[in-house]
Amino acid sequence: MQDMTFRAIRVLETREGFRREMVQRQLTDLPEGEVLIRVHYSSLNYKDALSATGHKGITRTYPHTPGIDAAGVVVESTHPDIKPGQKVIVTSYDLGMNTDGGFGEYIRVPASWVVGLPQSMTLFESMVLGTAGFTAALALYKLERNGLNPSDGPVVVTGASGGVGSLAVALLVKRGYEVAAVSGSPAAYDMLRQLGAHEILPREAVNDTTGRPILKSRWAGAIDTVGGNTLATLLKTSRREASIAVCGLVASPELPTTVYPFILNGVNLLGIDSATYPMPLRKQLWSLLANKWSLPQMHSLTTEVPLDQLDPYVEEMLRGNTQGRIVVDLTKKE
């Protein structure tokens, strides 16, 4: 079997820049690892789009196969708890960043990266969620562990038309929260209404430029995927003892703020690092997503793309023109 070839998207670095190609690879080309998986589905995330266009902050060495998400069936395993034929999910860690990822029909990874697929979830559904859904779930989990509940008041989600943002809106609505969705894409407003957002706001609504350290309080909680001045504005406009889960920096990694929201209003800033979240809690969150927090409505807001037709979506994602989730089907061929 080691001589078998498979399809993969390969990002190549040349003198003229970076280019993407569909290539044939051999299993022996894959990195070492205890588990070989036949990938059935992956998904396109912002990190994947960056890696696919040569962003050295995401992927240091090329050629490379992106894809930070993968779901499939175990083909070979040297780990006693992971068996051939088992359906599994691999997200986070180094997959698709500096380890060949889910945009190839096979991956080989350490056993410590592998999560068994919950019984009530399909492989496709796991990639509708993927890293984006897991990140949104972790943000909600931390907010609730810090005391947030639906009776506290409205919760705002920034970057709501993106993968993490749209799933965060859906999860919050599922849990009974009043959700304000912030998006710079009017074309996404219908989608956000379908998800159950109570209010839809333009970016300008959370981009304060007055320079004041504290503004009229509004939010009982927030999930921020944007960073920069948007996050600073959320801090200024959060209610006393509110919590903000921070999981992105689409606008900026900088945070132009003061300590006043923290020492006058007791606002809590919760960091969300889904990449290395401990495995026992990782499995707990996947179980929640498969059962109590399941999101059947996301199917209608998901675009399914064969691997050989993925390329145009990479550029569209970088331009901010994609909505909801893009699931990559690696079971279909031309």
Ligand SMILES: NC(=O)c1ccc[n+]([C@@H]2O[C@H](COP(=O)([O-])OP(=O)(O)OC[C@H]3O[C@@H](n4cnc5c(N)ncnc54)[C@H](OP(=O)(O)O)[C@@H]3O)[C@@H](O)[C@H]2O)c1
Second form
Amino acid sequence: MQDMTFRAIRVLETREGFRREMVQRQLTDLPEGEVLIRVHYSSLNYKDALSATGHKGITRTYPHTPGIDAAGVVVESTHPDIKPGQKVIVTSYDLGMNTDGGFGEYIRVPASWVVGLPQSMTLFESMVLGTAGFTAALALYKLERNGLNPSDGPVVVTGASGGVGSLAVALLVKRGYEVAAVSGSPAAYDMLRQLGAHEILPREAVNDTTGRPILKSRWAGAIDTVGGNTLATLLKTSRREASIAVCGLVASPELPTTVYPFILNGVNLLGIDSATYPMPLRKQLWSLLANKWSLPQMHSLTTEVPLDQLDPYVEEMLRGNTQGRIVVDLTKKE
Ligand SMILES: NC(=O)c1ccc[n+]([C@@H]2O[C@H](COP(=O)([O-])OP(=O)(O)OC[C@H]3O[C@@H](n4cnc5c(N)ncnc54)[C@H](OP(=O)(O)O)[C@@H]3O)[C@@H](O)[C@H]2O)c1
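Having seen the form predicted on its own, could you give me the form predicted in complex with the ligand?
What follows is the whole complex; the chain from before opens it.
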């Protein structure tokens, strides 16, 4: 088996810049690890798009195979609790960052990164969610742990047509919240209505330029994937004791704010770091996503792309032109 070859996308660093190509690799090319997995599905996340275009903040050394998400079947395992034939999910940790990731037909990873596929979930469904779904679930979990409940008032989601955003809208609607979706993509408004968003706002509605430290309060909670002045505006427009789950930085990693929302309105900022979230809680969230928080409606809003046709989606995601989730199918040969 060791001299068997498999397909993988490789990102190469050349003197002219970064280039992606489909290559044949051998199992012996993969890093050390207790568990060898035949990947059936992966998904495309913003972080993958950065890694695939040579972002050294995500991936230090190239050549590299991106893919922070993978779902598949265990082929070999030296860990007593993980057996060949078992269906598993690997997201987060270092997968796809500096460890060869899910854009290859095989991965080899430490046992401590592996989550058994919940019984009522398929491998495909797990990648409809992927890191984006796990992150949205973690954000909701932390908001509710901080006291948020549907009777508190409207909850706003920014970057709503993206992976984390669309799943956050769907989860909040499922839990009974009144959801406002902020999106700069009119083409995605139908999708957001299908997900159950009660209100759709353009990005400018959450981009205050008055310089005032506090504005009319609106939101009982927020899930923000955008950062920058959008997050600063959410802080100014949050109700007393509102909580904001801070997930992303697609607009900016900066946060141009004052302390007033915190000291006058008691607003809470909750950090979301899905990559290093502890394993027992990680399994609990996957179980919730497979059962009480399941989102079957996301299937129809997911684009399924074979591995060899993934390339154009990478640039489109960086331009903000993708909607919902993109699942990568590694079961089909071209
Ligand atoms: N903290 C964590 O653990 C964690 C985990 C996963 C992802 N993330 C982060 O969360 C963010 C979203 O990730 P994703 O995978 O959901 O990405 P994505 O699918 O590309 O979605 C991002 C969305 O943000 C909006 N957007 C894009 N550029 C924008 C800009 N310049 N200004 C305002 N809005 C913009 C777009 O939605 P609209 O057109 O609808 O506005 C876009 O669809 C990224 O920063 C990612 O790194 C964090």
